[in-house]
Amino acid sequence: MTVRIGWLYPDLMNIYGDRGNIMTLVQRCKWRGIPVQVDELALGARLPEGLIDIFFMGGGQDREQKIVCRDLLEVKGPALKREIDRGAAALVVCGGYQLFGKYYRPFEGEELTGIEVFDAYTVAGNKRCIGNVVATSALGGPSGTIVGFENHSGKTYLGDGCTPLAMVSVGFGNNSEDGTEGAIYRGAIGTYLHGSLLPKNPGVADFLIEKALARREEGVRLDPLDDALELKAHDSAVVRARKTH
């Protein structure tokens, strides 16, 4: 069973390290056994109906996000939620999250229509939220933590329809109001956390390819990896975190 990554927008969607993702799931995938392959999903691309079992999706510039909207509602929106829906994983960092919610309101210029994976909805905000992340998180594993670093403007806001990802007690989060970071909608996962998230945070790294598997095959259970020093780096970045609070 190879697991396919479905890589959006490689090189408009990509700062911050986002890329260490990508090179996280394979590892993490090699590691096992289990054969992985990536594909990059550039502007105009279709998406392979049935074949992508994990999508991701980095952050960008305003600039950036204004020509992938298109593409998204015109190209691969419609695709990407069916996926979804039957069973695809997805991580989208920052700008992607935004995208993939109901809409991104900037102070200028007009609104972007997102493709609505995630009911929720983001609009400027006055001052950025920059710094690093730590959040309680069912997918923090053995400390129940996420660590990772925010560096964004826009302020985002859940409606019932997808859970947050992780409440925050260090940094901003989604709003800097209601204490909550990301959402989680089915296997996809949204989060403004940059740095990038997967390498520091083996947990959420696993839910994505657990959900890949899934959708092939019931009862699948991954085998435990030796992760000793994955977790020693999200430790040394919580403690950093706390002290720079």
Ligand code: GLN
Contents of the next structure:
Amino acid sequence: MTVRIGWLYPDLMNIYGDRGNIMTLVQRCKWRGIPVQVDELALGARLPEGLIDIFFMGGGQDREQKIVCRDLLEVKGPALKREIDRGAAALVVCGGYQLFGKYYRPFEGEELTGIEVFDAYTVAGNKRCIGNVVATSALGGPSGTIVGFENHSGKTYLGDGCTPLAMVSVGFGNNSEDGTEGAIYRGAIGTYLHGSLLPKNPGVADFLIEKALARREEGVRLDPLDDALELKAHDSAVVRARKTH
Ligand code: GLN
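Having seen the form predicted on its own, the form predicted in complex with the named molecule:
Zooming out: every chain and molecule, the one shown earlier first.
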């Protein structure tokens, strides 16, 4: 079977190297001999139901979020929610993450209604949270941590309907208050971690690919890859992050 990746708004929601996540998912499938295809889902494009296995949406400034918000809510959102409830995987980063919650209230202008994949809401804070992040996560692989870079003013608060992706040990995370970073609901992951996230956190990449395969074939397990280089990059980023705090 071919793993199909749906890339939401690639021309608008793609900052701080977020396209590296797509490259990692593609490469980690190819290294395993799994056929993989990337479908760009731009503004106005209808979402083909039942065909996409992993959705990806990168981050964006308030301006780009305002541009995509209505399309996400009215054109793609209902089908996206159904797909995730049917077992599709998703990785949504920062501005994309915020629009997968109930709403994002920017510092200026109207509140942006989200598609409610995550039981969460976001309000703009009065300072930007910028810097390296180290957080403890069940998806952190051998080290138990995930590492990345954050740059957001939004503060996200989780409800009972989703769980944190990780607990922060370095950096701000969701809201600088409760120690959480990101969110997980079924196969969907929201995160503030740019960098991009997946190259240095192969456990998260394989979680998404395994979810995608499991949607079509019960109990499938991924063959492990030699992640020595990825984990070396991960550990080096963790050491650097810990020095900055
Ligand atoms: N505009 C949002 C914020 O500032 C998201 C930014 C981003 O995607 N890096 O919180």
